[in-house]
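Here's a solo chain for you in structure tokens, the form predicted alone.
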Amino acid sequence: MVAENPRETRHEEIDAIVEAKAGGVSPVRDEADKYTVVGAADRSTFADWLTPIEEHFVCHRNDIPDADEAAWTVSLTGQLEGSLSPSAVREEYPTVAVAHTMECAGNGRGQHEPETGSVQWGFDAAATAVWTGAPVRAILRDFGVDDAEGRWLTAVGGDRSDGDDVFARSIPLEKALEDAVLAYGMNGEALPREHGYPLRLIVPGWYGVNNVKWVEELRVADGMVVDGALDRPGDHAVWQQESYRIHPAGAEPEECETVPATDTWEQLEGAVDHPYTFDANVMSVIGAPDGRSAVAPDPDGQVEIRGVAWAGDDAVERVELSTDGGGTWGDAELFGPDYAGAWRLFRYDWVAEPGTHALLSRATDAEGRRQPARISEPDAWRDALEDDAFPWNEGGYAANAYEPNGLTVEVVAPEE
């Protein structure tokens, strides 16, 4: 089972984080005392489209290998057989840019009622960054794997375990081929330690957790990682098979080496019992005003609202606003970069009147799904959706209500 026992040099890892980002995050509850993690600061984070690498959240269970990039080497097993290093990946390979928002799927797990265990995510585990690297299948079609044919790409992460579990995900070899990137730099410069050093797995538009840090290793096979499927000692299927599961209180999920779909959302809806955490629900947060001083209209008496929105595989297809709680909405204008996998800018112009106003916003993606309202009681799981709900679950994951992230506003009159 997952260990988790504090760790002792998790709060000297933290701080060290927290000032080489210069105050640009700032630490997360973890109840547990065992995850090191930082989220976004400020709402501010989110009125732009690319994240600076020092408000980019972080967050690992173990402490950061000491890698030496010289020595490093990623294995490729399964349906696969040899060994990569670093500078082949850099040198060896087309390099390629994609933008990635990067959602820890626990993003949002503060926000259930009763509390679920671990990381106390408000809505600052989410950032978007330009990743430069190697593209997968390059990788893939050069030793002889160019077809999907219903196979899976398991990734194992060089971090090592308190506990006896190795940390390994697995996501479908059609995603790998279509847009995964074997990453060594970020936002234009070499892949910061915390953030994967030297190698780390980008899935654009999918939760972080697939986007495994410090890759060593790479495997093909039929289906995912289950127990014993990998040639080293340990549990190997806890971070595919039982944590980043979505399940009611209580349920103990099977193991399954495929699963019929793999949209989250689809999953949601009923495709599979105990869904697995893949491509990112959609999500919109407000990044400006950021509810902590008051604002003053503009001479045409206008407020600006500014935010993100993002869908995972999807598209974004509408954002709306809403300054006076919910009673009603407005829609937003869409602008800037238009990425798959990356957030979308919205901004709104608002006619503010003098007081106090409650902002919420919320985004529907290109299927039509929209974000809910609020988390369901535990009780509610499948039903929670048709009741414009998003189901508490044991592990707090994939939640995107948007009433928990709204904020208040004090609107002054302009000077005159």
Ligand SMILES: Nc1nc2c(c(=O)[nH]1)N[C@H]1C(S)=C(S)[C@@H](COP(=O)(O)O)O[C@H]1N2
The other form holds:
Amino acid sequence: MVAENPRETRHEEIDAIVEAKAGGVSPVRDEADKYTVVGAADRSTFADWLTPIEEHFVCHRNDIPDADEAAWTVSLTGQLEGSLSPSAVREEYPTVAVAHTMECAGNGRGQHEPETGSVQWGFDAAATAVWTGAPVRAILRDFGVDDAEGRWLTAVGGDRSDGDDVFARSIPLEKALEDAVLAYGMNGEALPREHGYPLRLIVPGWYGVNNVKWVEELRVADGMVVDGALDRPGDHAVWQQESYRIHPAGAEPEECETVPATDTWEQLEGAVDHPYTFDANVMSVIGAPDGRSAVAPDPDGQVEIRGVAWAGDDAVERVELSTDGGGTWGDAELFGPDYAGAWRLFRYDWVAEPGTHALLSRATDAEGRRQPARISEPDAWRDALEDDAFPWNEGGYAANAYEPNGLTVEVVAPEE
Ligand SMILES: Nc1nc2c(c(=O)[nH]1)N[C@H]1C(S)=C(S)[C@@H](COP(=O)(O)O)O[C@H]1N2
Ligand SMILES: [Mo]
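Since the structure above is the form predicted alone, I would like to see how the form predicted together with the ligand looks, so please show that one next.
Now the full complex is given, and it begins with the chain already shown.
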């Protein structure tokens, strides 16, 4: 495919990130060759709870700002007044660590048929890191905000677009006060440039796009960002009101200042016409075996299947495993760390006969919502949900169907 406006800086950035991450990730380009993205290189990322920085996917639109911590400031605007330096964030507020499963809202986009454009992710744009920073609650309280009162927090990134749009995202103030963090550390290390140095917002359990990198403005207002809301040039609401909304082909979502429900699934079920991608939908991925080489069962004839399951800021209730392509299912065991907003590990002891087997996992969240089997045809929209399908949508967002994430495994005779 020939790109119209390939940006050479993209390639240099991708190459540098891939090199720095030493094989843990591989590049995924979009058709316009405009976006820097890299995703997990293989399934092994989904066999462990903590994702090393080297295996954590990277997704953003514009060139990474050449940030200097000493010169960086965060403007506080709207109903806030003042500014913050990275050293003030570090020194004047408590330090907390939060576990967060970051999933790009476009994860699974490449599973849509027909294709939906942009980056064709499989299941590779998900990862769990422990982020260190100051609770947004502590900062906002210091600036006089105690109550959510239906208000919204907008974070603006310091990355400059090659057009005139501003990377701004809004979340309900209630969520921001509950557990959001203005982060400066990742897995115990200084925040890497490509992950948002010097400061990024972390919104536990919410899709990647809400986790604004290179934060240079925080704004409290009565509504979410709409065009013209910010005191700066450019288009302010592209990433909140146009992109990252779930809608059928040809629909043009209206700008909203507020919505009756923020849970993404609840919006999809009908609460909002063209849902916003806020908290992540229930998902699971098998990490081992990885399907790349044949597996030999242990002397008891067993193979351990292991993976991760998440459900945004809801809890994972159950993970089921099928080793016969969905004909029969058994319950996997959930184990390991259990933090709101982060994935759970699951394991399943499989008595594996030699031969070829189709493995599938499907998770159910605490609200009783189970991953649908497949992505629907383009014309089904919400009706798809009743048919065990995820609605095909034009941006390819929030897909959580389990069949496309399955794998085929070759089992050989047990080890003696
Ligand atoms: N400023 C800014 N923040 C951003 C983005 C961006 O383009 N600009 N991309 C978002 C998207 S779409 C995702 S999926 C996550 C990815 O975070 P990561 O690169 O640390 O994995 O960052 C989000 N934050
Ligand atoms: Mo994303």
